[in-house]
Amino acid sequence: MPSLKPARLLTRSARDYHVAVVGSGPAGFYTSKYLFKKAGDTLKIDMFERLPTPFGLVRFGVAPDHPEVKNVINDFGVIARMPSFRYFGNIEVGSQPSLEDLRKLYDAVVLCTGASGERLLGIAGEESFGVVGAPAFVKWYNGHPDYQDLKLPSTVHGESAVVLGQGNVALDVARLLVRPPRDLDATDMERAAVNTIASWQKSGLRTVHIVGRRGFVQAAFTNAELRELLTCSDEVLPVVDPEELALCRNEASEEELSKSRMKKRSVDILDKTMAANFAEMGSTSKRILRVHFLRSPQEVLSEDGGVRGIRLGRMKLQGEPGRQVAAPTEEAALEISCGLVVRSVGFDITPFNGLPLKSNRVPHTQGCVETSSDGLGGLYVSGWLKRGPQGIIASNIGDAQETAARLWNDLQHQSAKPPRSSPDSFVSSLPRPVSFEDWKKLEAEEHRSGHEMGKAAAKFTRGCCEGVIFKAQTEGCCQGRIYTRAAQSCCGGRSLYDSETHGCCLENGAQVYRYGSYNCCRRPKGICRIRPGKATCCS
């Protein structure tokens, strides 16, 4: 990673500046990175995160079968270990402390809290049980603690699920619904989610429909995501109706296509492979991923409050190249029998107390919402909160550079009046914050536990601990350093957890735990060899 020292020497200010960054996703870490590049050791940054764990959508939004995308966490770790940076997890800014509280304490506050809301369809039946938003669904299978009790149907009616939307998130959801559960379980995907998908497939889920209102030229997915539908599993057949592809290619779309090298490449994927597969739909034993273009949801069909199907109207494209919109036609609607509808039509910004909104967007100039005045530090935004919910992780880099440059320039031109009270005294009074060092211990335990389960990692999904370690799948915290997974009590600081029982095994030379059994093994004078899954203790 390149040096974070400023590119040129700066005249040292009368005092160090202190900035608060709220949110620990890509926008928060990239903004911190470029602030340090501008200011060097004249700046201190305190980062606040509502959850105990950092990294936002990298942890809770990236598809579990895309581990390479999460490698950016390594770069963020370099920022977090800088001496002028502090991380405070488990602190919800907006309630206690308030945004105004932070602005009184810090020279500037940067909000990087993303867009946790979502857009709705506004159609009949949308409230039916079995209709779920992609933001919630993605966080559920990624182990977000707020979504582990997400209500979902136990079986999928009609052997089908429907994903509405054709962005990368929609394709992620569709792909994970048809991939073999054994592949998913090897990732860091929450095991309960893997088991739910396995249950749906076992009870008959065979086809997942991916529905878009416009044509493939206008679709938001990338070629990499589209191509992955072809390669995700030998047990999956991706298809598209060739007649529907032809409908997408009106004169305006052909002009758009001629100017986009990326979209030209998508023609090969769709036409030469997925359209060629279409004839096999009736005879294949594989699970099917079917992509629909020029279809718009008209109504979710329900029975006794639960999803039983969806009605999709035929659309046509109208307008100038680059500005085409989908308009309804008189063609008969298509009805699909299904038991799960995942709505993936976009995230949205949720109101934040103290942050101005106009048409559900934050008004700003180069990331600056309000400059410093009347004893309050300046207010800035970065990431989705700044530009709206769009783009990939790397899209946050340009955002962060602009916001950091504007913030540092403002600091250089404002009076260096000390804050009313010290941020140090404030953070020392925070109730049960989680430090980045605490997080690294937790991360190591997730990896260790995951390895034991045959997974890349086993995420902690319930609450936070007053000490260091979460108590997984329970309602309380462990006071020591060892968590008791799937048990109702904590292990003492000198004990090990027994992963299959409801008690702890001593580590002090008397006993060790026996993996896969219902009691602990007595430890002899020599080294005990633990035999996983065996019914006898080591001798």
Second form
Amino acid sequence: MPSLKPARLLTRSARDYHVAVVGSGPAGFYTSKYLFKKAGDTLKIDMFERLPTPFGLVRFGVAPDHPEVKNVINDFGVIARMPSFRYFGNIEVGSQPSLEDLRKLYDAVVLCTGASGERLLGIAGEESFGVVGAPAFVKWYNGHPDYQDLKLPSTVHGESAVVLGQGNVALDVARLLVRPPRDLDATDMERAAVNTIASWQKSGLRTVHIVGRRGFVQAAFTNAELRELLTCSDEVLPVVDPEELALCRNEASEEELSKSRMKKRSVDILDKTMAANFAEMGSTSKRILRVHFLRSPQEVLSEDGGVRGIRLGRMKLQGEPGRQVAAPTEEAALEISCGLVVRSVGFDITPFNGLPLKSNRVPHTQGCVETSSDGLGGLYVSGWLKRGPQGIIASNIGDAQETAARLWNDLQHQSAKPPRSSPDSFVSSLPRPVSFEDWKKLEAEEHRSGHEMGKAAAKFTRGCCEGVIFKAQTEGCCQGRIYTRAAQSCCGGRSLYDSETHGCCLENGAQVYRYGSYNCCRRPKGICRIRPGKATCCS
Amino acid sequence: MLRRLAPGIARTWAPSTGFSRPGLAGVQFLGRWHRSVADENAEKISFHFKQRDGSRKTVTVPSGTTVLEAAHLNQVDLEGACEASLACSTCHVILTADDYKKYGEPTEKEEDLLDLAPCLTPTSRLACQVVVDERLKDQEVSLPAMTLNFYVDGHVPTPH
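With the form predicted on its own already on screen, would you show the form predicted together with its partner chain?
Below, the chain from earlier opens the complete complex, with every other chain and molecule after it.
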């Protein structure tokens, strides 16, 4: 077993490089792995993660009934325990410290922060209550601390839910809505979410529609997930309209089909079983998973602001094989009565504080955004932030190898290695970061408390306030102090105040002021004392 | 320390970096999910990995080891992200036509995952599902040139 070398303090040898990796998902860990492979002993890596817990979408994106997919965290754990690697959880780069702070301290900074934004459809009624994006919905049922207060309808109108999109995430969402809750509760799925789905099913949720605008040959789902619709439970009947399947097989699609092993293998699943099930749809007592092709949402129908249905237009395929698009037709639209719509049409890049975006991507060459310059370490990207929000865990392997190779090459070829002091005094001044050892203790506790409940694990959905945990739903963290959201607020991230009697004015820094005695003004900017008989703002 | 991974399946967990090391009584094991592979009576089988740069690496492992374990025991560059649980395709390898026939058709589950492996061939398999025995004696197992979407080590793809 390699001996654990003591951490170096204050000085470093001229040969040592120190790289900061921001984000602890697959991109962050694979990039670290391949950097170590290139650099061996001459490299140290510090990883920063906004949440207390590591692993990004491996923890929050993978479906709870797919636990084997998460085995990759063991490989990441090997990296995390290397003596030249340090993990700092609960540190938000971009806020405190800033990206520039890091670049002043490290030879290179690699951003692996992914994509957590929602993509919208831009259709009428999309803002109705009961329409949610899959990025938020998945994080809700996977116990992500920022999404535990996602507002969802208490019953599902029309006994139906509609999932828009046909990637594997859409199939995950649909499958989890119809699987028996007792199966789900044995996983690490958030118990509150299991209970919500259980109550939806109990109050009548019977059918989940999965809607895609093109045909099955163009759909993004893969065979393992498609096949799983058939095998996930005796209580579920997956169906597809055989006539609709036939519509998918236009000439261009047949040509695409002939060239794709995966799509050829999918025909049996759809044609032989799901189409055959269609006849049983009317008489079955099972919950139904109905896959629709060549349908695109035109409008969400609502009543009193809540979703009641969705109108789906009939589409046709147009264009050359490999480049077909969905075009509208004049045929009658289909209206489905439903009470929940989950939009599973992809993620969006959220701009990182201080990082340019060009047509919604970070501009880079082989992962390099900017090589190092006067006093600033180089800036690199890896993962979804680099390629766009597409692909599976393993898609990050080749991507990370490219960024690591480019970064290492750049470090070797720098004209002069800039004299930099060690980042050790910076990291020792970080406010109570969560170490990897801390995470392992938390993980053990999640398993232990989960097992007590008959679950694989019960995830920690709380926040971490300078070393103390708090319930993110009802509490907040204000510069190291935990407060109750109902009664208090945090002004400018620093000042705690009683929200009944005081307000927070951000026009001129962050000022707390007493209602009735002061106002928050734009001209002049800031709080202003109210004088009897005078206009409310001081101008 | 036993770590429960799935109902009924217990695997030993050894604190290691994942590289091979001799343990007690000459037992060589990697820890984590790799099985303990030194059954003293098992026949030792030698076969060859054809690596991405074209070089050949001869390895010798006890019969019963999987091709993926054989790679990890010998520092051959093959990922096994899901730890042999048939949930990824990172351990994709290419067998000779003869060997592919000897080993028979993969299961439907393995085929679903092979769907996603780039540079797929008619004799492709997942290394975690191929068990080394006398069928593989002195044979060659090739690593594909490409991982998902990226070419490794400057490889230029030939049109196919």
